[in-house]
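Okay, so here's just one chain, in structure tokens, the form predicted on its own.
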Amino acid sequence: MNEASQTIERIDLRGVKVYPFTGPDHLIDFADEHKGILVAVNAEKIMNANELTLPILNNNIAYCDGSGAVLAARQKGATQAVKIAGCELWLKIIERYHDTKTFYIIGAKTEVHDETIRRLLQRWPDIKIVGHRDGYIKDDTERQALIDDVADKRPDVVFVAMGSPKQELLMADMLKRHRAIYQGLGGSFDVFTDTVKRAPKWWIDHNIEFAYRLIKQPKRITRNFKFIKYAWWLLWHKF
């Protein structure tokens, strides 16, 4: 029996139920077997979970994408849980399946989207991209047309880079029509195309990537005030 086939007990982090995967391969094996939406969970997602987003988080494949989520999961007994960066995971999925599965790529500004497709084809010439479009959906008509196209072309994997919760809500509606592996990617296409620089490896390895982003984007400070409360939860084992 492989690791994906074994029962994985989800960890409840103040109402957000997260799978404590032990690495990206563990997650990919599980997703291939169960399908659904891969939802990256960090401290912000836990704190902002509401009646709209919580069902999507808890009815799909939520995984730890931040050190805060990992620390909370370990406090709840999932000592083997690790951080799995969504901006790396989607490339690992392509690396494994580029020559065996089909893909649909959605998201980002037109120029970033087009460069993403170009670089994917350059890196994996045999990748099977059955459809793609940028992330600027003007109205419900365009949104429905996209959902219809995905249902018609039936890709094995769908990547949506539009930011939360918009991308999760779109993927939830797509999943109703077509069962596949879906992953929300936020700004990952910007990182992939070097439009936005990710934190250097040292910051990532020491789990302080958030601090690097704060230095580069001081306006984020207002978003980070709420994490004082999250730190308090961790300090006093309130999960």
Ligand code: UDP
Contents of the next structure:
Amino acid sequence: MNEASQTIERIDLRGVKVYPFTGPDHLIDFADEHKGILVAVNAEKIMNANELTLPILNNNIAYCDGSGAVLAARQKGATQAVKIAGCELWLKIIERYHDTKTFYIIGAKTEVHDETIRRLLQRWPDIKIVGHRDGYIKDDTERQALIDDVADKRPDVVFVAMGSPKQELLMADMLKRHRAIYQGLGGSFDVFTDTVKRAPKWWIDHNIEFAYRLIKQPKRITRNFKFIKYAWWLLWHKF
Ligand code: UDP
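Return the structure block for the form predicted in complex with uridine-5'-diphosphate (UDP); the form predicted on its own was the one displayed.
Below is the whole assembly, all chains and molecules, this chain first.
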């Protein structure tokens, strides 16, 4: 029995139930065995959880993609839990399966999307992309056509980079028609194509990537005020 076959007890973080994976390989093994939607959880998603997002988080494979979520999970006994960055995870999934599984790739603006596909093919010439399209879906007819196409092509892995909760709602509808590994990627294609810069490694390594984004995008300050409350929960063991 590999690590993934073992039952993994989820940790409840104020209603958000996360799997305390011990690393990306642990997560990928689990996702391959169980299929479903990989959903990144950070402090902001825990703070903003509501009746629309909770079912999405709790009916799928939620993992800690943020130091705040990891600290809370560890506080609740999951001492082995680590942060898994969604914007790196999808590349690890491709690295592992590019020559054995099929992929469907959705999301971002047309230019960013096309550049993503170009770079993927450049890095993994043998990657099997059975379908792809940008993330700007005009109406229900187009949305339905996409869901039909995914069900028809039956990819093993589907990446959707459209931001939350739009991407999760789309993946949930796709999953009803076709079982696969789905991952929501937010703005990862913008980072992958160098359209948007991620924080330098030092900031990432010291778990303060959020502070870098704050300096670069000061408008995010109102989003960050909420974290004072989150820090208070952490400090006083309120999880
Ligand atoms: N996007 C999309 N379709 C939409 C709206 C957004 O494909 O209808 C893309 C957008 O171009 C960007 C990403 O989704 O690449 C959203 O990035 P953001 O950083 O806002 O998402 P987050 O990571 O915060 O969820």
